[in-house]
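In structure tokens, one chain follows: the form predicted alone.
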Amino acid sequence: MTNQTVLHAAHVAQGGKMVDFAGWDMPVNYGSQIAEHHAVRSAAGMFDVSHMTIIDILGEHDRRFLQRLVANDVAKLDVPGKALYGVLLNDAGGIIDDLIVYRRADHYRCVVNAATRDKVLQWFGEHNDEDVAIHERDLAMIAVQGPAAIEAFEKVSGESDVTDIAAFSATERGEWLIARTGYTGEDGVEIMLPGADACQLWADLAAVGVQPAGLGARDTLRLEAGLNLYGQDMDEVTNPLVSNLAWTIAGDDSARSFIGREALEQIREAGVDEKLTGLVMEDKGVMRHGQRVITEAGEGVITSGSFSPTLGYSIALARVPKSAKGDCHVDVRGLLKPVRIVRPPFVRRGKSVLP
């Protein structure tokens, strides 16, 4: 039996479309996929997140503890609010799951994907040298995306200072943690709030306008905002330098010895061949996880690939040879459509990026 997050009812009541995610029961779409993006593209969306992993972990060395599992360093955090984005890496330097972790006034606040929530719990749980409390939240989490997303949300909120909140900071209302992040390359909040509260949220703003919307659109406007998908961008056995992520390691402090550390400077060393890019199909066609990519340096794979709603054609996060560029073909059912590789993102507050 899938899981339920505490806003099931209220996607059935909307027309969700559901399918199983991870092992909970999602709303694929509302309807309309497409009508669903650009709605967050134009105006304001929302999505349940609530099947995400909330993980607070508490204790006198919580922040050794984390500086020891999370490639990017917590110590940057250095005020209560700050959030930053950082990887868990295995001894080899493969990426274990990606994350966000949030500084709170006495501990820090991890958000992990759902199908690595065993994973990682046991991960925390076997790495737990400094005897911190790892606690998981029963929380709901909804996300408020696009360039109308904060007005909607502090028309209903009744807060009034969202936008005085940096990016990828949070604020503390209560038992409410209001985040100034997402995963669609639009403005907008996620809000980590009691079960109860999520409910009228929810019904809050479906009341003003905004446009729930499903995992379909979801993977649509993180793939324009060139945003890697745990799983198919990057798993345990990639690591963050051939995945786009170099920028998240952090090595300044020669003394800090995280998990992975040893790995990643010894493929360093060595040299990567490989690299995580983007390609654009202006031709008919979709490209799709998994099809060949023939470079003329040498072939790769797709890793994501969609159509486009902003752009109106076909693009894709690919993984190639490192000195592949230009132009190039993908494999689409035995056809080698031309195509050319571009740096993502492809979209940014939903107008094309592309050169």
The other form holds:
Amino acid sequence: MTNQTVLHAAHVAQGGKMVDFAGWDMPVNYGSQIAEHHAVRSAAGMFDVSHMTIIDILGEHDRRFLQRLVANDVAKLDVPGKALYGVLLNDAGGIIDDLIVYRRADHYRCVVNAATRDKVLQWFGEHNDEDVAIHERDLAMIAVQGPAAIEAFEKVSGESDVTDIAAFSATERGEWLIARTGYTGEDGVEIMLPGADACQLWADLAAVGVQPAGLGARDTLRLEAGLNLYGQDMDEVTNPLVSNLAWTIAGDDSARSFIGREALEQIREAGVDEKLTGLVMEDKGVMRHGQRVITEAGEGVITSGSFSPTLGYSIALARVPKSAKGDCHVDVRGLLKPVRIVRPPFVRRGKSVLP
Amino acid sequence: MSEFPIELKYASSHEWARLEEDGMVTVGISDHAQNALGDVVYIEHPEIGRLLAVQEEAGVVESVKAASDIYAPVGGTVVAVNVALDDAPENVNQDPYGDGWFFTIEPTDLTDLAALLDAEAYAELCDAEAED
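The form predicted alone done, now the form predicted in complex with the partner chain:
Then the entire complex follows, led off by the chain already shown.
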């Protein structure tokens, strides 16, 4: 049985090509994922991300609960409205999922992946030493992204101060949570809201010319922005130190004991020998997940590879030996193609940031 | 949804073949195939002059999503390739039976054509694949 979001009928009516994604029937594109990608980089696009899992954590010790489970420190969320990116780790330091935690007036809200819903809810339940309430919320979620996204959103929502919301912060308007977050490397908002409101907002945004964009464009946009995809660039057998996520491990809170901390400290002491970094291939062809990377420091593997519509050639994220740098090769269907190691992101705010 | 012109023949590996008036056979990928691949970004052409056996690998089409081999629907010698696709790979998506053609073969044996599917049989094959 495949799940459908409240916007399913709208996707079909807009020509969405529907595919199964983590048990959800979602649009992969509405004709051309490259056109949708360019719309987000140059103007505004909208994504239905209602398949993502929204979990509210309520209770006297909600903060303590999250400080134990999230490797980043939710104590950084000193006032309601602030948001934090982080990972959930297992005892070995492997990544169970990545998430965003929002502080609300009287509780915290977590947004985790669709594919990891069951195991995250189970993990939360198993580690509920603080007796918090764990409430999955049945809300829709729309991401409006691109240089013209906020203007379009303000126009249709009647909100006038969305640009006042700081990056990685949120504001609440009735039942809507409006966050200045996203997964594209562009400015924009992600709105969590009741289903009926979502259908109206989606239609209103379409009416002012915001391009519906599918999972295909979402993937190339996040890859250009150098953002990891859970299950592909990181999973339970990789840790944040080899996933370009050391920055999400709060280091200045020596008293806080979070799950996975000891393992990470042991890994750090023993020496981290790999890194997740970027590759560019200006030659013809497209790098793909699982292809071999051959460097002077040893071999690595591509975790995410695709064609970059903004740059016009293939880019990838790859896990390679820590000291690897400069020119190397990728085995693309039996041919060793020259590629260059670069530090992600590849594109920000519509422009290449490559050296 | 996909279109299957009745004057063409189709391979189960999703190429189409058109017998031209001069006896040459033009090859491309079907509307169904381009739709399944998504936005095409690169084409690897066979070399002009290369002799291809029927069903031999003749090139590669890469979309944003995946790479897919192109097989020769009929045996013969490659006499032309569509180099315009190097700058406009999107033609494969926008006009798979026209500007999106891949290469032209001088066939060794025209009976290869008879072994291919007609539009109706190919449409049934695509329907069956969609149900899997």
